[in-house]
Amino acid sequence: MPKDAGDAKLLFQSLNKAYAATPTNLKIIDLYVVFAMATALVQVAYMGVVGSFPFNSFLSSVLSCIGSAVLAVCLRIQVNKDNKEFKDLPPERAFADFVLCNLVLHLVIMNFLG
């Protein structure tokens, strides 16, 4: 086996380790994340396939999906307990954040629409 490949498969192995000592919200909250962006990649895979005949319903679904998925990074951060940036704020104000700017990410996106 070359080097290389034992380097990945003992990288990969730690991250697992580590993964699995991660808290099952945080958990939760990466696989919106992933979610959100698969999502975005359909989309535009679609726009290359099918063509982006309404551009600006192509562009405000993808920027909604990038969009809720960089809120949903910054609730993972808030939310993280390890982070000592973020201690005094309680995991409820950070939700209801999350919340908020979502509303108003989508009250911009359906604006854009028409």
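On a predicted model such as this, the values are computed, not experimentally measured, just so you know. Rigid core: the largest C-alpha set superposing within 1.5 Å between the two forms. Numbering follows the first chain given and starts at 1. First, how it differs from the form predicted together with the partner chain.
- Superposition of the core reveals a Cα shift of 2 Å or more for Leu10 between these two forms.
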Contents of the next structure:
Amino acid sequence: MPKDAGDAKLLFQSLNKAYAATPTNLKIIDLYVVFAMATALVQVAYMGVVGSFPFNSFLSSVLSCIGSAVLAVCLRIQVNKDNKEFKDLPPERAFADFVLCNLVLHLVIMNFLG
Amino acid sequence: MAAPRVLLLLAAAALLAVSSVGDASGEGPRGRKLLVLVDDLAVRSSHSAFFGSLQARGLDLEFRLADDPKLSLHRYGQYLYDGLVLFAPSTPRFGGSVDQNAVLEFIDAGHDMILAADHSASDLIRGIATECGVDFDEDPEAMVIDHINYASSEVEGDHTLIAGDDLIQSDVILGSKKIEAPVLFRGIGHAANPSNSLVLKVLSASPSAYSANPEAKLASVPSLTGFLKSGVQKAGSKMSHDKAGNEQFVTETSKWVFHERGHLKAVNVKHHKVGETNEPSMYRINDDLEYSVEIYEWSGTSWKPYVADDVQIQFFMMSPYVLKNMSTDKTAVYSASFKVPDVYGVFQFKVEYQRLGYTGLSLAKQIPVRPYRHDEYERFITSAFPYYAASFSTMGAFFIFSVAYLYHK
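Same protein, the form predicted together with the partner chain this time rather than the form predicted on its own?
Next comes the full complex, and the chain you just saw is listed first.
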């Protein structure tokens, strides 16, 4: 219906405007999360086509994508200035945690990749 | 009693035990001592041609009267003889320690027996035959009569001397030379249950034969061996033979009964991976392996290589995954090579060989088959390249992200 289509368009535009107001560093984190999830979906689609033969490799790459996405989301939560809970946490500390966790994650997936 | 078809068997109940692996080479599978039980020692001379042919082949015959009180088949737990010939159809009871059970135990222990019976067969003889799967006609006056295939050299008109030529098709039982002349027979009929797989019909009468009481006087000795030398012509057939087929038939069958033909043994089972010589305790899936076995046949004097093209090897786990004919280069070694299937588990190398007239071979050797070890795969699996690429791209993305995050304005 033209009215619904118009409503959807209005909704989309208002969301876009609200999102434009977020700080740049959060936008960079969001972009990184989207990239990781897209890679994970590509992996799953490939496994659906070819079959799960080296299942450990499949799990390793999916874990890598999802793990990176999860860690990035954690970083975003801790760094967001609007978040009351982490008001006292210095953002450098949050970023350092993020880097260390990513190091452990990549160590694990390199081992499990076979 | 008239039956549509009365089957005539040569009453030779020979049990061929399953051949065991590892007989002493050079020695035959059976000893050569036979006990011959007769009603009347005159049988020894009336059937001298038959006994002479047995002795000429190296068999050691001991003649005893069937009711000899000192008769015994075994002493101190060991059997004294390797075979039994019962030419005593009218004996009601054997002497000494021999009775129906003793004879049956003797056979079950893996020994051979020839049994002859005629119309005067006692219950003892009939009982032994029934236990071996052969039932004689119950009417004591009945004989086999055939009005179409009778021997026309006899002047009696009751057609009880019949000519049979329906022989079993087996070179191992009847010899490689074909028995041309029909076999003359006068006697009682007997039948075997067709569902019994252990009884072979070696010689049958024609479909026009039946068992009934003739009015003429009956013959009183087993007559199969009484016609070794007489000529025969089948009524209605143009061919006339100088000699009946009896002698050849009886000689060849007794050779088969006493293991001079058709006794197989399988020794030396070997298997190994192609290119190696040791026998591994376990194979891996998709290995190439070779299996070999040696099969010999006893020829009466020595073990000769058995030559056939239908011995098969099975790689078996609940059902045969591989079933292959083994080839031989005529030196008794049968071998085949194949690829282990892509299934892991505990398999068996099985050779099952049951052919008419030959001892059965039933060999099984267990062997486990394992899947690939983790380091037996290729180092980089082609179908996993997208996964490798994704993992590395995530690492790269993390690096670029942290640079961008730290240094953006």
